[in-house]
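Below, in structure tokens: the form predicted alone, a single chain.
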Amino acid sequence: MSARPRIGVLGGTFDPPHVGHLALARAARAALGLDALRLIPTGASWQKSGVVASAAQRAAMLQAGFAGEPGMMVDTRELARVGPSYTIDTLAELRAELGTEAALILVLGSDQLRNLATWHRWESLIGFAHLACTQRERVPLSGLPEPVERLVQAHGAQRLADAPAGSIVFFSMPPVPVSSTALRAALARGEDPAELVAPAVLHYIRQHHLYRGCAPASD
């Protein structure tokens, strides 16, 4: 077993942060053996729009969501940027601040995975980091596109090898079926879905106000 740190990330718009990502950040601590995971709110995602909460909101959620769960921080350097928020700058920064003998883990989902190849500077990924996908919801972990399968095809492991960042792994995470989409426009309606988010979520939503009457954007 090797004495190397191993700090996953996980990133995304966590608007709001539900049950789903939750069991995505267990799941990836457990089986990755993880010292560390630190969860990234997305600041200005060039790739998505119509974000509804602030990002001290996402930021104020994410923070009640996660409470008291082993390892996991979140980091709000991309909240802070300026300009459109790239992985790929994250994780620069990152090896810079942790060394080069920490590995890196960037933790995907099989959306994420699919459209990998959409992403700035998405071969240089693997650089910085390795990558740690699961299939998510619906989305399949097979079939992707050639890009992408090429690049798994050349850095394709069974587990994460004893290095600061260059291999792709899979892990598995039991199936969470709730969708980012359905759950704001169940509290667009005004629902409290209690079953998809967490209990200090929904009350910072319920204390805020947020999502009521909104057109929720799609994902």
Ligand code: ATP
Given for the second form:
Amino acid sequence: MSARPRIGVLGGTFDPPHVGHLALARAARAALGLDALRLIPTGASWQKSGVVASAAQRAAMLQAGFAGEPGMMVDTRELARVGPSYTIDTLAELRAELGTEAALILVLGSDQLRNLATWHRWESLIGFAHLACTQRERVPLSGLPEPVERLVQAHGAQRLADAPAGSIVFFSMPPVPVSSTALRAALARGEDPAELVAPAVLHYIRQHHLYRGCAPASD
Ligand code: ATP
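Would you mind generating the form predicted in complex with this ligand now that we have the form predicted alone?
Complete assembly follows, chain above in first position.
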């Protein structure tokens, strides 16, 4: 077993955070033997328009939702960044801070993996971190877009390489059929989606009157 610290990175809009994010974070930490997992809310998301909650509110909801989770911390570095929020910049910053030895592991649901070739400097990500991917309910890991499939062919491994970066691994998690989009829609319909969201996050949403006026989206 390597003594190299393993630092996971889980980025997302978290608008709002839900039980799928929590299940993903827990599964990743256990399956990958992470020493720490950084939850990084995106600042100005360049791929998603229509983010409803403010950056500060999304960070506060993440804090509330993950409070007491061992080894997990909310990292708000992207929120302070001016201009679009690129994962490659975040990984470069973390690499500079954590040094050359630590293993950085970027955790991705299958929707994000499928989309990877649209990310800024996506082919350079593997130079900064390992990629650890899992199936998100109903979004297959098979039949990946060709450029992503080529990346997986080149870097896929049974387990994380004993290296700071460079391998792609897959881990499993129980399917959790929820998305922030569906949760926002349920809240906009005036429902009480207590099974989809941590009680502390729901409390924050109610207290700040969030998501009441969103147009219900189908998801
Ligand atoms: P939205 O519906 O607003 O697009 P989302 O539910 O997809 O949001 P994000 O904050 O964009 O949530 O997701 C952050 C990360 O969490 C991504 O890697 C995504 O694949 C993963 N993720 C989100 N929901 C689930 C889920 N139910 N199961 C597994 N992974 C998930």
